[in-house]
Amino acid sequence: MSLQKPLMRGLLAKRLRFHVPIAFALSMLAAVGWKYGVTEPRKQAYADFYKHYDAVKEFTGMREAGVFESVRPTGE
């Protein structure tokens, strides 16, 4: 009883035919998971924040707190 010789011819092509579709499917799954797990909630959070954000009110509050050097509070 002798051992079978290892099949070296075409080994890379054979393994690539198996692994490339799996890698592609996993990468697509990761991309879709990232899009709907991270970016969509982030976009929704920004939309919710800026829906009720008043820039003039924020500016007035910072001006009255003395944050800016070039703009004096209204009381001074």
The other form holds:
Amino acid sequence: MSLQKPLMRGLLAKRLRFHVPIAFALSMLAAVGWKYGVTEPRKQAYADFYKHYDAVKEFTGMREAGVFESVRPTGE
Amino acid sequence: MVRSPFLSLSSPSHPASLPPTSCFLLSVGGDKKSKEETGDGLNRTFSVVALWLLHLLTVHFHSQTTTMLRLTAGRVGSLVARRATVALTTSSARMASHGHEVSEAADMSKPMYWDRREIPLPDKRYKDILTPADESLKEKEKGPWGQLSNEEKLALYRLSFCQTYPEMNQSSSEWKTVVAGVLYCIGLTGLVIIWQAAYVSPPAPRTLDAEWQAKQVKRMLDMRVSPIEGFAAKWDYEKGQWK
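Given the form predicted alone, corresponding form predicted in complex with the partner chain:
Now the full complex is given, and it begins with the chain already shown.
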């Protein structure tokens, strides 16, 4: 009984033809997912924080709490 | 003769479930059981003697010697240890210096027989010494194989090979022992660690006290640590509580 001759050439090309498009698709998916899942919310969070940010008020709060060494709370 | 990967040959005279090393041992030292037993006895006494010598050298000499002698004793001790480990691990490949009581050492420079999955055709036949019946069977093998009966074919197979692939590949319950040993050692280690926590470790640093940690959290909130997305972002400064 004679067996069929096995494939001798083009094995890597065949594997790449199958796996590279999948790899590309998954990578694009990961990138898009990261952009809209992480970076856009983060940018929005920063924007919201600084929209109504009063630097002097925050500084005074920190000063009164006593965390600075260059300025002590107003009482002392 | 090619080793059969799928056949499960059942021949009544053959021990179908041999431990892995026994085929190699049998192929080297022959089927002579008596030699194996006396060899084991001598093996045991030698290892006991070797360990006693090692004990002498390392324990009794170590306190009284100068560095030079300790080094020499250590070197000799390691030699004895090596001989002891050789005696404990090998039982067939013994040193020629032991004399006539042991079976002949395996000559690793000659072709050897192995029962291994990756070696379907070992370098030599399994049985070296053939009985006259085996010899005549080998002669018959030179003729047309259709004239061989099934028993004869089986006998010829067993002359050339010790175990078939299914016999070689049969799984054992060794993993249970391994898992049990691992869990036992982990348990022992756990006990040791508990004892260490009670008797060895120094007292914990004061920075781990609950009071210190509370003061630390308050200071972090005062400093506005990560106020946008992190730590202080979760604190409501108007109400003075976590969001």
